[in-house]
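Let's start with one chain on its own, the form predicted alone, as structure tokens.
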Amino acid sequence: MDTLETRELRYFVAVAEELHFGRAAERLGMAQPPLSRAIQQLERRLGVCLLERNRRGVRLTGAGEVLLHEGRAALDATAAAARRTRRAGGADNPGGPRGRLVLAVKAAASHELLRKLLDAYAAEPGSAEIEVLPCGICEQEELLRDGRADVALMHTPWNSLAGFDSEALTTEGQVAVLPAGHPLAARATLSLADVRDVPDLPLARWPTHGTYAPGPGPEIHNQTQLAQLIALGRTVAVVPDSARSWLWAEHTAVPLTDAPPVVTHIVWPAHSRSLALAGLVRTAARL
């Protein structure tokens, strides 16, 4: 047996994520006995043990870990196919234009580049409608994988481009954003070492795939929160130079001499055959 049904994957992923049949059944809106039977049948068909069950609960086997990883990707792919198909046919927006593209961008990032891209693409004959989808920190990857977005602006070294096609658009340096009255704000330049261990001003922490590295600095969830904390003298942040566009009067940006450059890419699924998307990428590459 070398094929799996979407229903089977949904059942298994729910159990594997919850590690509890009762909670998984509740999440799926079904009774526990048929869920247990479905997982047992799946194990028999695959010829492997996916879960170890004992009095203390449920644990994934090595084979179960593999199926969880592959199953999540497969479910994302089927959801993406449905969403993009509906969007291409206009079924998700009755009465609206067909050929719409959803462009995911980190909120408040790449503002000038985004404006130039949208204006240039709108001037192209036969251009599709572009819906801009602002998102949180490092959320673009998930939006592309599950089909909520068709294309994204992403930034290395923070975003991972693995599994996608991409085109580099701009490269810029980084700055430290500090409270305007802080002594370091008077410096012409700073190094990363200068801002990493400031006793009264811990470095802001950004999430990577939903988790935060340990440290004394605040966990940052969005740009507005970050701006407020910097203005109050509670943190310092390392951000791309283009972030100067959202700074407040209470902020000062100081160039960092040794921070790695930030490259902004336009990114799309590797398997895409969308002519509208190809046109948008060509426009972006000409900017």
Given for the second form:
Protein chains: 2
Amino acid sequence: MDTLETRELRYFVAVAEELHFGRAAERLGMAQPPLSRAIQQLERRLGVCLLERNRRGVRLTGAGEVLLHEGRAALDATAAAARRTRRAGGADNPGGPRGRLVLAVKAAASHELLRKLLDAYAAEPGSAEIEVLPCGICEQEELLRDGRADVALMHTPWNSLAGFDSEALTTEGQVAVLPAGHPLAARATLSLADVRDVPDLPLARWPTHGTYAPGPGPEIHNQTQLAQLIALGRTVAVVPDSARSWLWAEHTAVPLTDAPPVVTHIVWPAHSRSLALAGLVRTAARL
Amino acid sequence: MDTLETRELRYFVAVAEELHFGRAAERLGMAQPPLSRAIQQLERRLGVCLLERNRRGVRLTGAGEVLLHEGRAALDATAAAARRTRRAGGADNPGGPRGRLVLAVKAAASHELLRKLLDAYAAEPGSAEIEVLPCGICEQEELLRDGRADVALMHTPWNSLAGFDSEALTTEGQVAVLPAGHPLAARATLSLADVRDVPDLPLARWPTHGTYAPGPGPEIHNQTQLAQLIALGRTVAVVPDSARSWLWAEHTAVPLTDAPPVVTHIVWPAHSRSLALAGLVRTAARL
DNA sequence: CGCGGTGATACCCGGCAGGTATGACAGGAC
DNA sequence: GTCCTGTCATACCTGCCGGGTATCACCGCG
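Now show me the form predicted together with a further copy of the same chain, since the one above was the form predicted alone.
What follows is the whole complex; the chain from before opens it.
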């Protein structure tokens, strides 16, 4: 009578994202009429109008917005249930590996810490196998939510940690990375205002969920590209202390006095009950 | 091919909780054979053995345990999606009430704070209607997860806050509530060890998720009952400072020196995006 | 005024969810 | 041993509903 099926949620999320029944149906691999009917049924069953059909296109109502957000969360949760169950399935042999953990890390961040953590955990008795999944910083939350990863190393203030359990591991300051020859590179320290307003060195921009904030600086896709652009004297970047390990000879790092400190956390889904995960977190907390 | 339907999750959770196909089928309002078949299909599709069928009864495998936990979370999420969408449906008229918020509070806790919060929020321009949902302290987390409530006032260390966003509001100490005539009632302060080891006054026990921890003290169902048992000289209780407001003349409250402080938080689902909720949290933070 | 593009409707069909009847098997009472 | 009982699995049937195709109704636009 009143329990949503995941099929219905999948359909609605597709329509709400495309705002177009035809395209949504194509994405779902089905014809348009059954999709229309399914959405109508959904609206009737919920007793709520989800979409506003103007003759030209479709718009979300308030309730539609709510269902889009909540539905995505629910779909993530069911996908996570399936994935984690599948992964737990192989490890039914007692005495064998106590499961496998997937650890999501931002590519090339916290090398040092990651190495120490993996070594220390591998030395624990009865430790599980750890699969390291490199990814962009914005994907980590999604990976944890939909079960593709079990645990992640995240960095505030960039990641939000909302909805997860976490434990802080290390704190570090931030530095400005400048071309070695630049006048500012001679300074002992800088402030954020200093590096934001250099007319010949616009601040590099990183993508957030695939899109770039507006600004004069170049759009950065990866760390190598950033390093090159700095070396060429085209931009400046603000990065955590530990990033000094990948600097070139043509780079100079100057400490920033007023940049927010970067805290590395180990993060996992709040309801997790995995023994292997508990062991990894305990090991991390002892580092 | 690989996406779980909520129907399958509902079925599996029922079987995993009952550990008995017949009873689970009855609970689900269906016959046993289709249920058996559905679970077999689920196992085949996941490629994982979930249940160990010994001729006498059923047991969960490791993967089954995982699916029970994750599946419950997924079912809660879909139920929350349905409920929140339904509730958002009424408020489609712009200019009308900006939605309605359901606030879960432990019955009879934080009277004072609640009153101040409701008054302050009602005075805000454009504030939503607040429905107060009294409940036991253990139900609050479930209510938030499955969408029956949007926001709650919780009290650490009893509630866990894991998986939610929260903001601390007030901190208070705890007191021991004793019969007025008892020798300990004459003391200016007490320690936890003092009240735990009184032979004639065993510490009252509150239920946790419907069950009681073992111990000598009486099992308490509600606050009135507790008050009466204390007045009769049958038990002693440890409660937050603010509970002084409901004490009887026959009660004496003595501050505890080493009890953990009780922090009242306002708590909401981490992914919530409701304007009304944001307003309420802002109001609470200013108190 | 036709034409293209949108979502809705009408109708049909096949698969699968669900029911009933029954089987297979283990354990207990005697 | 032989019942009987309680368990889950199998066999088979049926009706519903999810999905497909064809078509309609409507609007905006050249």
